[in-house]
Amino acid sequence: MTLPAGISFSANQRVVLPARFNVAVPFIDRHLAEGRGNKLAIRTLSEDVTYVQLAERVNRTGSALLALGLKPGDRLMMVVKDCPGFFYLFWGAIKAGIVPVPPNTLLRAADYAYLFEDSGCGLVVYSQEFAAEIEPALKQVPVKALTVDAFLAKMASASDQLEARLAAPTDDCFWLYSSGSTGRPKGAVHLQRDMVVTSELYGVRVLGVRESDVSYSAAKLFFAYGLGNGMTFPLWTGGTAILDDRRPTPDTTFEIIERFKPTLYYGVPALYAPQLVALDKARRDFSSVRACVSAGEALPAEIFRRWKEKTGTIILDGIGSTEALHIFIANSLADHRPGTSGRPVPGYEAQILDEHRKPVAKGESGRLWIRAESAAKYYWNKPEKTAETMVDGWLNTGDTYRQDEDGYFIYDGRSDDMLKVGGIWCSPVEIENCLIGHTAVLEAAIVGQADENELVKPKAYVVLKPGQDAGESLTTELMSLCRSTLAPYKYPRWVEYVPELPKTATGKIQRFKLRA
């Protein structure tokens, strides 16, 4: 693929951009000039959208946002399912100089209230499916809000002419919220250049995404991972994106693959595992797929082996982060080793350091640090966390890694107590606080434990109040409490009752002893 006019990469893989530009132009507008107007940009179960329709609706969206009173630099909170409207809002905001903020759509009302207040957003646009959580949050933190359908009605009558608001490559462009160790999300502020970097360096040069590709990501667009897979990579190359707003299951994903014939499929280990169970019962047609990708959590080598045996395709595992925007260490079709995250993506630097920030010997474990042009500039309203995570141009990933003798990076676990469940960060403190809310529970501690597919899920260690009896009925009650109170992926899959929890002299729970 030829790079868009005015954009190039230097010999050391650093992006060269115009001093003033708007990233919506190379991702959206240029396809009309390059003759792709009638090509399908988006396909769903209910509608198709061409590049000319996409460009027009992006313009109308930007015009409608400005007409609603948003100004350049204002934040647009978009709690939107995977649908064409997500594309319109995201790119329309960017083209108008407004900052889109797409959060996790699986959160609860209290989480959204915090996000509305923390971001200072000027407008919330949300899919009706999420009204049960969004509308109570709006009562706690009043913000102007519209459903997606109501917004699209306004968009339809807005001007289809919109001048791109120019910015520097290092100006703020969009935010993605990343979970924190206390459970409070952190707004990672990304720049105009960041999507260009990830789309070209990983998407094109490692994964080999091209104009003829049809991309389907089971990982949703609100993930940094899904945002690249399902939107920026196909738009960067002039390909086609397949969107499905349903919760991904083996049946829904196989249905999409067989109907739309994607060439690239993006999943997470927590989905590949049940897909394999389903494939044990019936064969499915994967003939269109030339490569599968995994991220979010480490892919067990056994899942790689079984997937290749069942489908004839391989899964390319990699590690990325919200802060780095997408994958920065990866396996590729030409160079892959099961059970590893692969090697650094060209243009990205990685180092494994000890607690004194000194390099460890090959084969030894340490903290993974990376340097990337796609890295977020800072965390919104979190100067201390920014200083701790973003140091001298390097990102502290919080992950423990080691390198094998051939230079492949191997994941050894989380450097703190955060868990990754189904590819989404999860705070143990939040789950513990929920469990303690039950009248029978005195104390609780959450750690990660591998299930039968070697995927990490929360396990609860519970100390009961005197006179309370452990049993299956109480376990069911505790799981139900977490499932109804927290985002559904956070509930503990196991509950073990113990007489006391291991603690430090100052009373902090020693989760590492429970993990052992």
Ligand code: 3UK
Second form
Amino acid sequence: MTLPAGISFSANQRVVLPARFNVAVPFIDRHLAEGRGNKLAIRTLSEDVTYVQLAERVNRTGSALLALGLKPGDRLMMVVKDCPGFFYLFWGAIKAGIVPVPPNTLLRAADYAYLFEDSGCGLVVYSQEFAAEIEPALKQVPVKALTVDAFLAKMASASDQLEARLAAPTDDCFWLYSSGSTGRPKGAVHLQRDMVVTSELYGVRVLGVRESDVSYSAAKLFFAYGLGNGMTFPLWTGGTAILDDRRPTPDTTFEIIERFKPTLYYGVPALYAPQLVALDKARRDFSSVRACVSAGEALPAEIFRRWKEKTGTIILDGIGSTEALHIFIANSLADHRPGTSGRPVPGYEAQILDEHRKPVAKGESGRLWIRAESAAKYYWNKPEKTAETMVDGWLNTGDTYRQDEDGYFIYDGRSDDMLKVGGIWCSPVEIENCLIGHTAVLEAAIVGQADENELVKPKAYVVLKPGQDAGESLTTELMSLCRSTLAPYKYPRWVEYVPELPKTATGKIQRFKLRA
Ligand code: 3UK
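Can I have the other form now, the form predicted together with the ligand, not the form predicted on its own?
Full assembly next; the chain just shown is listed first.
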């Protein structure tokens, strides 16, 4: 399929866009003009949505948001499960000039209260499933709010005509929250052009996404990885996206794959591992899938090998980030090396630098910096964090990398103490603070430890208060304390009791010593 009218890429992969445009037009409306109206845009276990229906509902949504009093530039917080309503809200907002902000849907009330406050959002729309966390947050920070079902009822009677609000390619378009090891999540502000860049440079040109593809992402839409896989790439190419709102498990994912026969499957290492265990017990039909993708954390070469043996398909690992929006170093069908993240996606630049910001010798480890035309412009209200991460047009990934003799990039760990669990960020400090909330605990430190599949999970080192007894029942209590107060994937899978924690002279916990 050719690029949408008015959009092109130069020979060095720079995007060329009209001076004034709205990105909802090439992603949504153009499919009607190009004769794809009756094609299925979205399929779920309970409904199918054609491109005509999608475009109409996007218009009604934008009209309804304006009727609810939102103005262009206002933020719409959408805590929405993977369902067609996610598409309507995201694109309806963008088409009306409103800024959608889809946060992680696994957070707790206190986290949401912070996001409502920080974003200054004018409206919260949430799936009923998340009411138990959203409603207490709304009591703390009052914002106008509606459930998705209540919103859809309003939408149905709103105007199906909506003029696209024109913007510059570098105007703010949508935000994604990203967490750091200390401090609160940061709203990464993405621009109108960013989804065009990721969809074309990685989606079309590296992965070969095309109109005939049926895409299924087990990674959810609130995650920048899932947003690209499960929404922007299919819409950019006029393909079909499969959505499932359940928590992905081997059973649910294989059920979806056998039923909808996707051609592209997107997972994370923490799901490929249990899927492999399930494949040992029963064969599953994978014949529709032409390529699998993995991101979020490094894919162990052993998982690549066993997956190929069991399914006959290969997993293309690639590294992306919320700030870059999607994958910037990747393996492809034509060029891959298991155990590495691959090579830079054409159009993205990558450099491995030492602590003086000088390039390291080939083969040596250093900090990975990238230059991306899809990069967030800044963090909302966080000028210092912006200045640390975004320097002279380059993004500091916070990752340590080295290159092998053929130029493939090899992940060497984080440069900070952050952990990825199931592809999602975990701050050690947040888990430690939760543990310290228990009456028996004096101090705690969290580090990542590899499980039997070489995948990282949180491990707690705990110092007890005098007179407290370590034991299995305390361990169970600490784990359930974390499970009930933090996002569920963040609880420590192991607890080790120690007499003291290693610290610097200034009292900072030296987590790297516990990792060693
Ligand atoms: C780590 C990886 C090794 C790395 C993401 C694809 O993960 C995504 O975004 P986040 O902001 O995290 C970014 C950080 O995660 N990481 C991601 N992929 C890999 N490490 N190998 C990998 N393949 O620390 C990176 O800095 O949550 C992934 C597309 C869009 C995304 N946002």
